[in-house]
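Shown next as structure tokens: one chain only, the form predicted alone.
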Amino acid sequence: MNTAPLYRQLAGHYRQAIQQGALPIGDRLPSVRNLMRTHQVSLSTALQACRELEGEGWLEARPRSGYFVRTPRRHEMPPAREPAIPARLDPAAYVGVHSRISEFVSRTNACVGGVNLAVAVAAPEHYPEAALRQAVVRATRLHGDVLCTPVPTHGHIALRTALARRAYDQGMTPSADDVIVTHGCTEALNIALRTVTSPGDTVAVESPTYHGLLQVLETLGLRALEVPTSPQSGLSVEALELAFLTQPGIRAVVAVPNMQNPLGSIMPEADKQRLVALCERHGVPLIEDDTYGLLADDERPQRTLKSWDKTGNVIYCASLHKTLAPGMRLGWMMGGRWQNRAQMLKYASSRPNEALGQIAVAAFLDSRGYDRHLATLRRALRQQRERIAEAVARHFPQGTRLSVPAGGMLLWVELPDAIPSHQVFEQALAQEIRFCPGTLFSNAGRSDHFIRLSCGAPVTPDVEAAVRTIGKIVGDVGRAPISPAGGGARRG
């Protein structure tokens, strides 16, 4: 049951019509009288709905003519800059972000109130909790001995079969025997890296990249070579090819081709194919993280790097954490030509996942309910992403750049004048507003003037106010004089 005020429900109805193209830019909204008659609402409610949409930037009022659909303010923002491709990349370096990320996690966890725009997961109401609970009850009834029976070594056959079947939609052709069930994608990445590298080796990663990957590299004693990555088209294959030629000794590449975190980019299919061929030609294992791939707006699943792999050189890692059940920590991987070693490392490091959740999730994956859930989740995330993007365009100072991705739950915002994101983060946290500063996403300092905002939760007035506050802080930091110690404050 929708408990929002009636005018907000009415505004939401027409906002969705605009977002989906049913009311194109330039079209006239039905008159206030028609809104009253069509929706059986009062004059006050109809006017409030129109003013809400006008305030959000969806409508403009024209004297004696009514309300018209306008170009959203976010369309007027310049896109995030494309990365420069240097003649030679920075040397690979040992990752040193673990303490920085640990401090960030500790401080944000200590902030229990306010608004959280840092967590890269959808709100609980966006997941099929009731259906999953019913699936668990059925699994307990049908498999009464499951809690007292040893778990199959590489994962329950029902889940491995369901995952293999679903993989066909993304162009892959695995069997259940190719699937290893893991504790989320993070364990899968850990295993993949341990499978093909040793401490001290160099691993090529996207820049910016998911801070959790940088932590994994650091804990394994690996060096990171950051490869420029476009907010539009993902990892630069040209820059990686240059790295192979000028920096020998790269032992693995980790890439997120679909809905990259934090950029939200999707690699063109031709680039995916080139990346697979390039790594194969140089004999470098390619590790694919497909955590967010199913959250693209296009209902046709994005093809994976693994779908072009003919030799087993791609190790595929994925998760149900973002798409289905954050509380179950279910991930999976396919080890390619290193399958046996990956299976051994999984067993040695953590043993099999518990079986009950695997059985329940397998049943849900095999149902039409899973497809309906994904479609509903994509629609919700798209609406929330559009609203946050519009709020950024409305409240952040001139010079802010933003490329809105075609899916997912993240926005990567480029602050004007290279404003340091850590200063904005400190001031926002003092007001109980959390987001991820760009300093977490690069070991080389390339992302210090970016911030990542989550769009996983419904956009309430509190969320709108939080974005407005962050925008004000960005403006204030940008106008501040440079401190005597050169602590990153800026001259207006």
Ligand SMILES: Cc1ncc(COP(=O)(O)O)c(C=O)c1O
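Between two forms, the rigid core is defined as the largest C-alpha subset superposing within 1.5 Å. Since this is a predicted model, take the numbers as computed values, not measurements. Positions refer to the first chain, counted from 1. First, how it differs from the form predicted in complex with the ligand.
Positional change of Ala465 between these two forms stays under 2 Å at the C-alpha, relative to the superposed core. Cys455: CA moves less than 2 Å between these two forms after rigid-core fitting. Comparing the forms between these two forms, the C-alpha position of Gln427 differs by less than 2 angstroms, with the core used for superposition.
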Given for the second form:
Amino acid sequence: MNTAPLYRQLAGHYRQAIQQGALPIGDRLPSVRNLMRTHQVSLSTALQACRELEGEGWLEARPRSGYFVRTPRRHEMPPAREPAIPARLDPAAYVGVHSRISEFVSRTNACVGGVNLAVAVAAPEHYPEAALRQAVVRATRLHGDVLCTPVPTHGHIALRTALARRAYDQGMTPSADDVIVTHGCTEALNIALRTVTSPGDTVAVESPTYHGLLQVLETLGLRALEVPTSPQSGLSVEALELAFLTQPGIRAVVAVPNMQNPLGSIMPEADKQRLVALCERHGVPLIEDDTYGLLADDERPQRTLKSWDKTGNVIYCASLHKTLAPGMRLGWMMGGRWQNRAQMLKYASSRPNEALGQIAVAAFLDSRGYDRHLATLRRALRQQRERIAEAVARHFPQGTRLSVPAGGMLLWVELPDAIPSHQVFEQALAQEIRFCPGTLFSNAGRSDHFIRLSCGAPVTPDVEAAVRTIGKIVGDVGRAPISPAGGGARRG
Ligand SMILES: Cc1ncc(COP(=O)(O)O)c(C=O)c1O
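Please give the other form, namely the form predicted in complex with the ligand, since only the form predicted alone has been shown so far.
Below, the chain from earlier opens the complete complex, with every other chain and molecule after it.
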């Protein structure tokens, strides 16, 4: 039997609703009168419950309107440090992360239970499964021959048209002919890189960067030049300019200007413009990866690099994997001035994507349902991000740093005292808790004392407990003695 005072029980009930996302940030709590009626409690019990939640930072009172769920007041935590910009960058190197990443993937996949904070995708319940299923059924009805009719190589016209139309919201002005449908953004990046580079070439990338990009570079025999990237403002345009002046032979730049993976950074518009102009001036193709662009908290869509491209020097790559349908593996690209070559490479490497999914997704993109879905997804991600950030602030040792991004589903946490993330990873995995150690995101070992936590799933008590456990492991590893050899107990 619960012996806590009635107002505490009532507060606990609504705290859980907020923590699990049933009452999202910005929503109004039922009025005091409703609370009294629904839970059969007195006015003072209902009011006390609201004040308890207000005191804990879950609610804010708005005059004459009631109590609203608020962005939680976070414990103080310093922001992640800005990267140093050296006078000379490390020379470009052949990437060597493949075995490290493969081992990480197979070990995390082998762990089937527990809590998974490693995946950069939202939980299935955040995607419009029922609406997409209906769209597929409608597509089979309207296009009876869809399974047996060939599709044009660069994608079904309905989807290319829908994607082109949606691109206008982000400041771009393509026609359907500019669009190529791909197998996720991964294929788009592969094609983009093969379009403008040859094996042995150097490609400038953000540091840290998405580990999948490092894998692609490695499989294509390309060298990565890691350019310092800020957790707040993304790729350092100054450092890239320095690289152009001091390192000959950079054949392409790859950048994720909106909610970079793993940092979550968004480049300021002035920097985006300068980056486009800089690459244009040096005659270096700029490959934009806009996988997360639609997931910023701000309802106003983030502008893309492509929106400032006047000469076709930007190759734009994006995905519907994170925003709409993880199970459908749909991505897309615009090849800019290399469109013909990109189309040819798509044909040569994998032929077209299947048509049924493209027709169904096109219909959904053309509907208001897509806008509603994006708004709901953004709100859920924001709430989950805030909750996990709050848990990190509460449970990680002093000296931990974190900048909470203004969108997306990732948190990049800087561990205190250069604690090695792979050791924390090993100990957490032994307790069935998964996350990405920083070692995956730089070939040059620059992010070994960071970890990336996914905020894609609702924050249940199990998730909170997992963050608490990771924080405890960080503290324990930090306190472990370092051996005189300089490696020591801390090193794994
Ligand atoms: C920045 C970035 N680009 C590309 C991808 C891969 O996209 P897709 O799953 O559509 O192939 C990811 C996936 O995590 C990513 O984070």
